[in-house]
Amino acid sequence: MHAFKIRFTAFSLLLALLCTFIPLSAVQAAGSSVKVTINGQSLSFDEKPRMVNGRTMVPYRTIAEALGGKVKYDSKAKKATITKGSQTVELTLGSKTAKINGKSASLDAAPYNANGTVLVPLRFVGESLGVWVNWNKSTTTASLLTKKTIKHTLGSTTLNSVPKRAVILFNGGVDITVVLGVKPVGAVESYVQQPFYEYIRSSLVGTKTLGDETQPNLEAIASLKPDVIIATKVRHEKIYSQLNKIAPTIATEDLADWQDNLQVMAAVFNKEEKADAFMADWKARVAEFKKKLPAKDKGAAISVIRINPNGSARAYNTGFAYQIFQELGFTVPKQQAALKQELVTVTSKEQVSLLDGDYIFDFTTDWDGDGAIFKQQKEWTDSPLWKNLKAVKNKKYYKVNAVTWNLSGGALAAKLMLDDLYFYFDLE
């Protein structure tokens, strides 16, 4: 067993476990050879790690001590305890409930005894000690890292342990933390439905609000003593250096690119498995949508619009909803494409034909919550010129949820938008 001197303080409370507990006889029958490395150095075991139905089970003591922890085993209580500094983890044989600093944490698979050695899921050991765990299926190698450098659009950031006090500075990122099972200590508030959008609010109880996405409160951020800040270039490039002085800061490239943002955040929080599972489900749903879509609608021209508080209208050939429609194989209306503009602003009803398409989806937003914007919207939709649009005459104009179609921009919002599209295209 190699001795490693490792500095870290973060201690993740969330477990990424994939399989259910199975009988010891089945465990012992598994024959795959598993290798484990810590910072590139191989670790030796008296009791071999093993693959069981896709899960890597490992000797608890060997890895924990290699990571600087101290392990005690109470044979009478059948309980293993690991301590590292002020952090304590307690595991009981046969129990799917662990304790982390006295707080209960559920396991999907219970620890068990193999020839006098307590074996547990590898990822639990890694996450409980604040290290990153990467699995290489082709070589059956689990690589544990006590330090990780994330390259991003505004540079590179080195983290010394898996963060547990995260601050999230854009709405799409807040959505993604819910997907990953990461509860931030602080996050920017939503544009509407404050403090957080209703569809994710229950997962953010106790998370402090930090002002608007476009102008987060730096003092409030600093007061939370975060160990990582997740920002995005378009919103926070000008304050990046200030944020980086508060805590290591990682910036995503595109506010609307929820898939890339999901992968970046998964790498930071050691949640690649959850991100991969989400993306596998997403790709399956997209493939199913394309398969079910009738020939008449394949490649249909989609106009994504909103009515603005100043009375103008806007068509979007960029952004969150646009990217999803592109992935689904839809097109931009020819009259919009000819302008070669990401945002097509229409200031008079005489130009309303610019908003037409085979389908029109309208995510007009009630910014002030007083309903006044919908009076503006009605002025457009009551216009004879509006009623003459192809999509309107064909009853293919739909008012949609502004939060999940535009304002949020996260992975869960994408899933909800796709669910809506199954409905609007009669594919359920």
Given for the second form:
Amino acid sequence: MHAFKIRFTAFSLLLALLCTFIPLSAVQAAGSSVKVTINGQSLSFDEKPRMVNGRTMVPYRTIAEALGGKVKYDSKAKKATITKGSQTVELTLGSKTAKINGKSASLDAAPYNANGTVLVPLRFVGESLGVWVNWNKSTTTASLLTKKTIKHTLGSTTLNSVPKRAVILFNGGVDITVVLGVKPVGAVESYVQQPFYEYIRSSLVGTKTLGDETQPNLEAIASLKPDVIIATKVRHEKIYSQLNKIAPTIATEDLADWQDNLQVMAAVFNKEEKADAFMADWKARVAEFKKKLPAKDKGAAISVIRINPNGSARAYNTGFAYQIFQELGFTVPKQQAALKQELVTVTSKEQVSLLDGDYIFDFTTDWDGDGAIFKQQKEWTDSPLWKNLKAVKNKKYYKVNAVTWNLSGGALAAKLMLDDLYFYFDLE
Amino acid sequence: MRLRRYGVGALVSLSVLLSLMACSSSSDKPAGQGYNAVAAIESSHSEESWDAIEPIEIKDLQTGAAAMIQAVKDYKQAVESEDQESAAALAREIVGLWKAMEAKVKTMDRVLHQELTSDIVLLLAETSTKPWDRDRLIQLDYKLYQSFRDVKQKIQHS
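Give me the form predicted together with the partner chain now, not the form predicted on its own.
Time for the whole complex; same chain goes first.
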């Protein structure tokens, strides 16, 4: 009898535990409460938005109609057609492929019918209806914006819908469009490897070229009828007002600050999730690199140089590669830091020691494609004073990829440069 | 056997020549100065070495690319530590891996295949050239590192 009581008690306890867990997970599967706002105003629903398998599913009709769209539903074909302005969206229950103006778009999850209401993934709402969508995990709130005002270094620009016809006026920005999955209608051409750098060219088929970063062709830009222009201050401040007359123009602060440029562009194009994923991966890679770097190389003084077309040499204490080395915990050679100059120009071989460091990375660029610059480079590297440099004597002078280390300045280029450092620092 | 060797050697020579004609300096991978193609072709030592190297067995292209990237990195270290024996062995390993992979790389990207063949032929030739041009070997090796990174990406996206 006593044994029976113990077994019964144990069984009851086990049953109670199971009953606690199963309903809890069922509630989680059915969805924690999800709120939706449009331009700050809460939306109410007959059928509530919910989390399903980690995805935010929202009632499409309610949102589409709140945004001024018209919804038709074919119950036989299980197909919903939504029209909003010039946009026509078609989606089919159970299918992860939708159409936006006849073009296929893929959904994170298939729409489904919940008590007569079609629920679709939140991201699709933004994509199909041209609104910005922000998901706040901690408050489980989806915030939709029909207009967005972006404050930037040259002013403030309001966009009335997520841009579809972007023009990009600096190379780093072109790289970033590839990361974000936004194909520009027009972009400046690359400094070498025209029309676009080889490492991103395949993603830019159909993109028109618009002159180069330092002198974009305004007529060509206007002819494309863009709905946004992404510029950068150092290159385009003088023509900003002309650009702004063509289309809303947003200027980034620093040509070489790819991380900031990525965030700005992600905010413009409603691609913050992609940008966040990229940055999370980048930070993990940086942490991994720093962990693997042997003690002897931690804090090493890195000299980043190139030979200029006029025969002088330049060391960089600014710019794309410099910023990445700083992030990785490397230092600037003392003799360069002492000059407090962003670009150190060395005109005479007698001053070559200014170029020294624990490592020297040289991204001399063959601008004209004729190899002449390499003769000038050789004049430097053949000189006895050069051979006496610490990095050279220690065999730590390397010629690196000018495109990914300097000329591009984008997020993918940063990733490639970091990967190169595994080669140069002998890391697994 | 001799005819076969000359036939293969001629094919290798032709592919190097064609590659060098096709490859402009538009590739910004640091090839540096132009190559002495004739010297590379006429190095009968490299022809014999190339021919004698057997393909290395690989599980699949992905594994091959990973092994190649490792070999390329090890090669750099061998060159930097002036270990000519290890560098030569690694150069042969690179050729062996390439022979195992090249048919599939060719179907993925003919231009990349051409560039890689040309670069690997040169690497093998220049590794056995005395005295070493250390900087050139490292540059060639870096070019291979970047190219096989491209191969790896193409495999991932295919």
